[in-house]
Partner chain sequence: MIWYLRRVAISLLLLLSIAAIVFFALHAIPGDPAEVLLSTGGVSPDAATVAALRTKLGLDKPILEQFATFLFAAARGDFGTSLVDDYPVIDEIALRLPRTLELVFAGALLAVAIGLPAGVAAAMGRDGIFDRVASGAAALLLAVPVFVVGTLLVLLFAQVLRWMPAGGYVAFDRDPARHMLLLTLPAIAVAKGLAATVFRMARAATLDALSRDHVRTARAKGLSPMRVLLRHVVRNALSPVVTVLGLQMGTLLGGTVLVEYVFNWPGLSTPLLRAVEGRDYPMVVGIVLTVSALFLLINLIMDAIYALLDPRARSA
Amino acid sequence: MKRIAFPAAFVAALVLTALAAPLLDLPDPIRQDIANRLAGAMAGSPLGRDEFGRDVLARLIWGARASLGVAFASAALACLVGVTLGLIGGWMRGLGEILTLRLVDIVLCFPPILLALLVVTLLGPGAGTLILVLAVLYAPGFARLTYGEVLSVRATDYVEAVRALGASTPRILTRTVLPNIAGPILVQFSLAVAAAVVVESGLSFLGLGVVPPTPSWGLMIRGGRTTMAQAPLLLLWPCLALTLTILAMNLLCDALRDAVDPRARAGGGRRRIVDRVLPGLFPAPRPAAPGLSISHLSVEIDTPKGTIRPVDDVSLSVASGETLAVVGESGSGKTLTALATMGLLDPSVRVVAGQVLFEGRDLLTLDERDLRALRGKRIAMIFQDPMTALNPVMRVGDQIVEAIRAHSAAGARAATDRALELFRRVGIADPEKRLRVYPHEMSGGMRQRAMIAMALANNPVLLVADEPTTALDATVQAQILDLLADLRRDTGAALIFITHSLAVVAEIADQVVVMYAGQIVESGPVAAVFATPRHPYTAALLAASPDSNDPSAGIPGTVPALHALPPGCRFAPRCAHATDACATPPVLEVLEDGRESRCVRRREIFG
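Since we only have the sequence so far, can you give its structure as a single chain, in the form predicted alone?
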């Protein structure tokens, strides 16, 4: 706050003085007194008189009204237009991206000063013309900056988490994306204001800006240049005012950039510069039928090496009150299956086949509005890394309240009370204090508990947990697993738990699905699958587990690249039991006990 104090005080004093010019006891800034032209400091004129005998101090203050008014108005208009175009282009992609960026490119094709001179020459000098032309000049800078920043945050976990809560696109852009890119935009605004002051002064100096006798700093510099040999101070005062204003604006916006981003200051501060208003969304209908069933789901991605299918003919189901674990190495398609279920796939990823039934509706056929009504209300997701899934520039309590009010008509007080209740429920100590902190001020375990509280905000009937304990130590991991087990038992919600850890599966899950290279290779009750696996990959995973009798028995090789899958069984290159028969693509068979296995040599290997 000390860093922001001086530039803020200077800019505030300058702006307030300019606004209060009509109320100050100043001489008339356009009244000429030829008898005292070029006079030095004198009674009533501490800075002297100019070439026409006009009071220099009065003209400096009144000139600030014109110069700063043009600069702030043009920068604000450019910021509004440019940020809007950048948000649309960076988020919408496709046609929206093409239209916004091409419009910006057209403006950038013209040299700025020449374009300004052309427009002012055609429309005539004046403050209104200057504001318009400067806004056109600086809007592309805001648009390109915003576009780049949106691209950098649109795929972050905390943006996906807000989408998973069911927030609309305008809400995501204004409440999540825009606050996280506000720092660079503020810096760009400071540069635009400073540049606008300079350009206004330059055009006024050339006689194409503010029209005399209205005072402006550019006109004062123009007049001072003609008499600099006789009265050099007449050139010093407007140049000094211009220089100090530009420096103060840059210092102020640099400090504001850090102030609105709690990550850039120690301790997070006691207050935020930017207050956010939380609009409510209409509550979604609440159907009664629980359960999720995925049938023959396939997902494709176009790559430079061809089309790949990271999720290939996946079918699974989970019932109310049941925990289904999805296990497999990285790249097996676990997370993409979950994201496809939630409708959170990147635009470059598409579902090409399958059905996802939830409460009698196929989620794959719903539009974004219907999906938003379900996300965060009936279906909720717990992401792997809470540090990236939580919005870093919002207090944790505000994010919990947002999740509550997004799907209910609860007022701010009721939503805060509910957030406190949720924090107590998930075991967060001192919940009143924790509601007011930022994510970086919490430990990893506390952040994960906060993510779970957010997921439970609206009593969902299905929870999707994407490796929620991966980044936690063993003690905190055990606490989180116990918490999830208790919550599932208390709420009766279905839980899909994505993990690498077989020990976690044994502790928390009822059913398990084992995936490899985009396919399900085995599924069934956890106890049966772990006791008597029916696929070599499952057996290899169990043998490689740190809790096995032979922890050194790793799986040779790596998961094959999806654009270069082996013929037949995808696990064959790493399987100790592979033969020529494995060159035939295996199908997922239903076994006598209801389990499933995808292995052509299952009977020979396992009996």
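Small disclaimer: the values here were computed from a predicted structure and weren't measured. Residue numbers count along the first chain shown, from 1. For the two forms, the rigid core is made up of the largest set of C-alpha atoms that agree within 1.5 Å on superposition. First, how it differs from the form predicted together with its partner chain.
Comparing the forms between these two forms, the C-alpha position of residue 575 differs by less than 2 angstroms, with the core used for superposition.
The two forms, fitted on the rigid core, differ between these two forms by 2 Å or more at the CA of residue 171. Residue 341 shows a C-alpha shift below 2 Å between these two forms [criterion: core-superposed Cα displacement of 2 Å].
Which structure goes with the form predicted together with its partner chain, now that we have seen the form predicted alone?
Here you get just the chain by itself.
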């Protein structure tokens, strides 16, 4: 908000001053007084006199009136015409679209000053001509913007809903479409005003804009040029006024644009080195087998609503040849945990506690160079959406080859051969051809296979797969899961599989960790956990799963927001078994058989 306030105040003050010009007690800006030409500051003229003896300050203020008047008038006219055209083109499509948009495109092709000069040639200079010319120049911008916004709003479900309700077109346009595009149009208006001030002053400078004796900043600069040697200040005052005005307007435009299209920025701050806080009072991490072991990892983000911990004291481990599933719904912290292990967190996310032990070293303390040596070679990651995870402007084969050559001394030929072999291994038909295509030319399933191939390129000992099948069709998902299971068996790698689907977990994993609101609530071997869950959340998830036998109606309530967590057990508000004992934060306890649970009432509930 602060960003808008200052420029807006400046512009508002300027506009008010300009509007009030006739009321202020100013000397006549037009009356010449040759005797006092080029005088410095004197009584009644704090900024001196110009080359004709006219008062500079008065001319500045009246010049503001002329420039701003032309600018606002032309922007308003352009807005009216342009938005109407854009609405017609965007809503009606068909013939209306052609007429409005293609005609508008032609105007956009003209370099603006040339169009202005053309019209001035025919109509002669003057404020009226200027307003017309500027309106014609900027209307296409409004039309194009409105057209684009209408098209995208049109495709939204809420507009379709209103259509389905039977609303008439005028009603839809005025109540639903226009309010939702008003923001960008406002931004465009401020841009048009700023641009109009620039063009008007340029034309006046050339002597082809506002006609003397009406003052205008451009005209003042034109006059000031001739007396540059004797009176440089005369030149500087209008330059300063013009620059400050345009600067304020530009800042206002930018601030408006940001306000209209906000992007969540989770607090500033670079990543700090890990604080080695005391790991806590709990048992040591699981015995180190070759594999990965995360202990007491915590991660924080600063948000406008406070600092949150999307990963809170998470410990898990996976041995080689084993598959560990990390299950949770959105907001459980499972993806962030995975990213943290590879040091791929966004800079705004801080690791505040914990260790990630891999091959005898704590990954969180390694510097970037050492981490890079591991990434893609010993630990590889498969991401959720292969369409965005692959570089759209690079051939797929090149991206695989790149991964290979980053970690080995293989030459281009050898690397290509290996890529071919990998493609065959993951079941991509016609691998020679497929190496040369771009990601958008592949189907979803094939892209994911390519991603898997890329992850396997250097025979990693640990694979981290972040919801690799969520974005795929059911039948393709089945193929990919099968492929992953095969590969894991063949290579003996450890696999961490992140998902929200319990059924997938049942199919592919040996061990499972269940996360809720940033914490682990239960863990253990898959078969045991699914047969006899030891946390109400796990039990409820199992029951709510689409192919469970119990047709219950899901889990009531919603996952708590991380900045407004309940004081005790985070699941208590939604738990059918909650009692007063749940008001104290429960601790993750290790059970006799190596399983873990965070429910204090588990014995009463589950026996």
